[in-house]
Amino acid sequence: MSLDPSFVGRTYPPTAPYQVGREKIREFATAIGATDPAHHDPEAARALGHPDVVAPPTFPVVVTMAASRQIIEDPALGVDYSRVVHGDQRFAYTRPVVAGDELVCVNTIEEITSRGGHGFLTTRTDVSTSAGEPVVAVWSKIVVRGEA
């Protein structure tokens, strides 16, 4: 089954809020080898003007991967997840993610193309606080491999 191009432009409902925890940021930073004290020590983060520890730049993937289930699990779109490989990821920040943020995601399908028998799906996830303050936009491209 190929991806349905009529889904381009579709926006999904906002996700339930995700509470960003200090320990989650520390764990993520440790897992990726981010040693900047602002990721681990609230006082170091406050010295830089942040209210609490600051998440590493790729941290939003924790929230957006869960949010992308809205798209991946939409049966009418035609994504066979067993055939998916990651293609690309990029972030455009309005401000950093910090511990204590309550984040909401809104997913939009920006592009669906087909090349060489493979489907390419580009999504944008707008991440904001539950109060509506924009935080980061995250673009993700996945490749749905065609049948061999």
Contents of the next structure:
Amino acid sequence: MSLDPSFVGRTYPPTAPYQVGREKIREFATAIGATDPAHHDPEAARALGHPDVVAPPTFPVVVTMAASRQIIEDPALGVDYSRVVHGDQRFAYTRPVVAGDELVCVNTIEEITSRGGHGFLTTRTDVSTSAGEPVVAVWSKIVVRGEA
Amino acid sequence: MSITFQVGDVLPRLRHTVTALQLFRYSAVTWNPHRIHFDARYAREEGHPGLALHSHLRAALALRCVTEGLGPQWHVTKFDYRLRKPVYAPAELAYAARVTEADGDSMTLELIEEHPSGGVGFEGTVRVSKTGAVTTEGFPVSTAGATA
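Please supply the corresponding structure for the form predicted in complex with its partner chain (the preceding block corresponds to the form predicted on its own).
Following is the full complex, with the preceding chain placed first.
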């Protein structure tokens, strides 16, 4: 089933705020093998000018992948999640994520194409604090594999 | 430690063996229920030869090559990547980064994931700025509109 191109340009309502915890940042850093003290030790992070431990640069995927369910589970768009493969991705940072941030995501569908029986969906997720301060924008291309 | 880089400079390679345990931990911390990353029998049913690495984990390892190679004097402002082929655990990977543009307070590096076979699994581009430096970097790039 192909994706409906009329969804291009659609913006979804802001997601519920995500509270970034210090232990989550530590666990994420440990899972990727990042031992930099700025990810683990608040004092080390403060010495670099951050208010608390700093998340590694790809940490925002924790928040944006959860937020993207808004699109993937939109019954009107009709994505079959069992056929979804994550593809290319792009990040533009205003500042790093730190423990204590409360983050809100706004999803926009930027592009829908199909090729070789597969659907390609490009989304942009603008991540900001609940006070409205921009943090990072994340573009994701997902492939919805065809039935063949 | 030198903090001056020139076009053509290469950062130390990040060599890393990804294990099934690391995939399980990364799935857990990112709350990713997709079984191709931690259930080998299911992954084979889906047509994979083994447990598939998360593309986001590969991106996180690739960026470690840059952030650990440059140190806290630099921070990532933009990052994008293109996937070339899937990778299955256990995987011996190496990430290499080369400076392609350097203009004082900012620079661009090209990033690749090298496989033992000699193939390239992933290509990325990273833009970094000196921490504390005032830059006039605009974002985002390419087709997207304003982000905030």
